[in-house]
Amino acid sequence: MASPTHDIVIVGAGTAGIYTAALLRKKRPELSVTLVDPSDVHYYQPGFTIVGGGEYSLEKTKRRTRDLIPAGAKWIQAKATELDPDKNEVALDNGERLQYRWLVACPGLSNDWNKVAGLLDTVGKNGVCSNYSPDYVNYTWKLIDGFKGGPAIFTQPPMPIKCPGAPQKIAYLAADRWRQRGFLDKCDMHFMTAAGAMFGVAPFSAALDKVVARYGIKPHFFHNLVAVDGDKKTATFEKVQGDTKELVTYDYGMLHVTPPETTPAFVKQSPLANSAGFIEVNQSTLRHVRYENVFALGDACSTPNSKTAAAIRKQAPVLVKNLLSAMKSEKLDAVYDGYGSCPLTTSLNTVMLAEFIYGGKVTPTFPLNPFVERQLWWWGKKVGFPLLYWQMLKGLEFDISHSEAKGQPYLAGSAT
């Protein structure tokens, strides 16, 4: 059944959806804004790393979705099953078909546990954990806390994934915990990544190479997890060397898995998707390249930026400005430059704050060497950033300037 036409339908009530709705309600309260999302719990997912590291509680990351919906906006607690931009409709699993004038699509990414053979059967037990789900993050801490030595493996799948620094952050927290307890030398730590470097932005990758070396973690590049046997406690990887591929198997005592991630099926099957299954937008304006009344942001859109909450902080104001301009048939002047930020947690009291834009250009917000691990950013990770996040979801805009770090001594290799 079709419903009355809504001014704006937002598919997804995660970080992107709620922040966008809050901004729209502030700027144009007369517009009808409807959010579609089935989840009654909203998580501050950047906190999962330090939950798994034993420095934060899962309860602190949780809020009820209903408490975050902006005043005056409508929330339909249902799952989208189809996007039909030719009819300006969104189909829901409750049988309803929403008519819209404008669509904002931000359904996020989903963990694809089944893409790794045996993983779904063993994650959460048999020494296999993951910070990428609230269902298993406490088990990560249980394993770290109870570990006494032996092989510990941390994995990273092919991009894109949410927060691409998170797979290695938990390795550093585990290593520092075991160092403090005096048995790091008994731990055989491995970081297995499908990528060819520790991080996608070269200067930060070089800085992280030093962190890996400090802890004695062995990096393995072009290694993608394809199977887990929880009973035997083995992990099998596809190792790529040039044009050749081979399967290699490792024993583990603890295995932290970052699962492959995917866009929802209703996105992949829609006319909005590109060949990779992401919502195809102009990377600067965030407007869809074929449907002028469709915008998208967040993890499921095609912009080639790091998939982080910090990126959404910059995307949502751009999208809202451009959407309101489009409503008036005006030029879209607001530009998203690909900004992303990844607080790289390197110990139990230090963080390296990575900020960058499209093209991997380093763009610090503060006049500090970004390749230095600082206790200041650890405070931000545990206290400051969560506070800002919850305020952001209320519609707070804090557009702190960032700029490309040209000609700075630290880009030439200085570590001071």
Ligand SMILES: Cc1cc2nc3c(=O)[nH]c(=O)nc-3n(C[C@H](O)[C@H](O)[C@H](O)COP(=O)(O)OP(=O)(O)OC[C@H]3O[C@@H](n4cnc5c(N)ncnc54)[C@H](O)[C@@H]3O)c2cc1C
Given for the second form:
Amino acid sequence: MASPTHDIVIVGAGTAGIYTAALLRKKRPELSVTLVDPSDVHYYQPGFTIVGGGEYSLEKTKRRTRDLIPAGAKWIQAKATELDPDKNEVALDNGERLQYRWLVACPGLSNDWNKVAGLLDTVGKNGVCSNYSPDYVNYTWKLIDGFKGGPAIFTQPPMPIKCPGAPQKIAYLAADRWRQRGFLDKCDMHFMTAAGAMFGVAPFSAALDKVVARYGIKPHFFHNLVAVDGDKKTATFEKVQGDTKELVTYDYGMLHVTPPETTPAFVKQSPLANSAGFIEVNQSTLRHVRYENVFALGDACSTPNSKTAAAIRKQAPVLVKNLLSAMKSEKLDAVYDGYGSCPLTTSLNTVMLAEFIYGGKVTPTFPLNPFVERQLWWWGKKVGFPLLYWQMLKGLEFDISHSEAKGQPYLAGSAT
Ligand SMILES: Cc1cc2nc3c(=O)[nH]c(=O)nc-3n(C[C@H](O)[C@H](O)[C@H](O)COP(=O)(O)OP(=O)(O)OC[C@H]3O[C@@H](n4cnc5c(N)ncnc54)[C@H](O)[C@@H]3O)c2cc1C
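The block above covers the form predicted alone; next, return the form predicted together with this ligand.
Zooming out: every chain and molecule, the one shown earlier first.
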């Protein structure tokens, strides 16, 4: 069933879709904006870290999608099943085929639990938890709260994933909780990562090496979780060393898993995807590289930035400006510089606020040494950033500039 042509169809009403719709409605109220998303709930996902850490409630992260749809925008509660940019069409699971003039694609990343043998059968029980799903995040806190010592394992899969810092943030919150309760020395904590360093931006990685050492957490690089046996309480990793690969198995008392993530199948199967399955856009303008009336942002697009809501805060205004220029056949002059930010919860009252752009350049927003763990940012994480997030989804722009920290004394390595 074909429908009348929509000015702008946005596929995905998560962080990116809602914010983009709100900006478009604010700047050009005469345009028809249609959002497609099957989900009737929206989560403030950055809050999951502190829910798992016992410092926030899941309820506070949750809103009804219908309450976030900007006034004047239309929401079709359905799943996109096919993107056909040659016909300017999006097929829906209700049989409808939406015709668009302009498409904004932002369906995010999905957890790929099945990539780890045995994981889906055991996550949520048998000591296996995950902050990466609202279904299992409360179990993270239950396990941390009930832990009395022994082996605790925290995993990180190959990139890209949402918020690359989140797999280790929960390890620090757990360690600090157990330190406060006086039995950290009885805990045998391991951080197992498929990556070769604690963080993708070298100066922050160096600062985080000190945090893991402080808690006595043992980092294991190039270790990718491949199987979990919930009955035996074992986790098996593929360990890569040079050209050799071997399987190594660890016992656990508590296992926090960050699952592998993937773009949804309908994206991967579409002509919009690159070979890795991400929507292939110009990394500066966010316009699709082959289809001029298609733009994308957020976790599902191909830009090589850190997949964060903080990135979307910068991407959406650029995309909207360029989309409105494209509609007038004007030059696209707004540029996304790859900004991303990761509030690294290094304890139950400190955060190291990592901000950076393409190329791993450190770009703090405020004139403060970014490698220092600060209480100020803890309150940002717990109070300020959630408030900003909900305001942002209403179309409020916080375009506070960030700048490259060139020549700053702290880049010479001092973290004091
Ligand atoms: C544990 C955790 C901690 C995090 N911490 C931080 C942090 O500290 N700071 C930070 O900035 N970011 C953080 N993030 C990342 C941040 O939440 C994401 O980067 C951001 O929400 C991505 O927005 P998005 O719109 O691209 O995707 P999402 O917000 O995930 O939205 C995608 C939407 O697309 C919809 N969709 C999916 N398939 C279809 C389909 N077939 N048809 C139509 N719609 C579809 C979904 O229902 C969903 O509503 C964290 C994430 C997690 C999980």
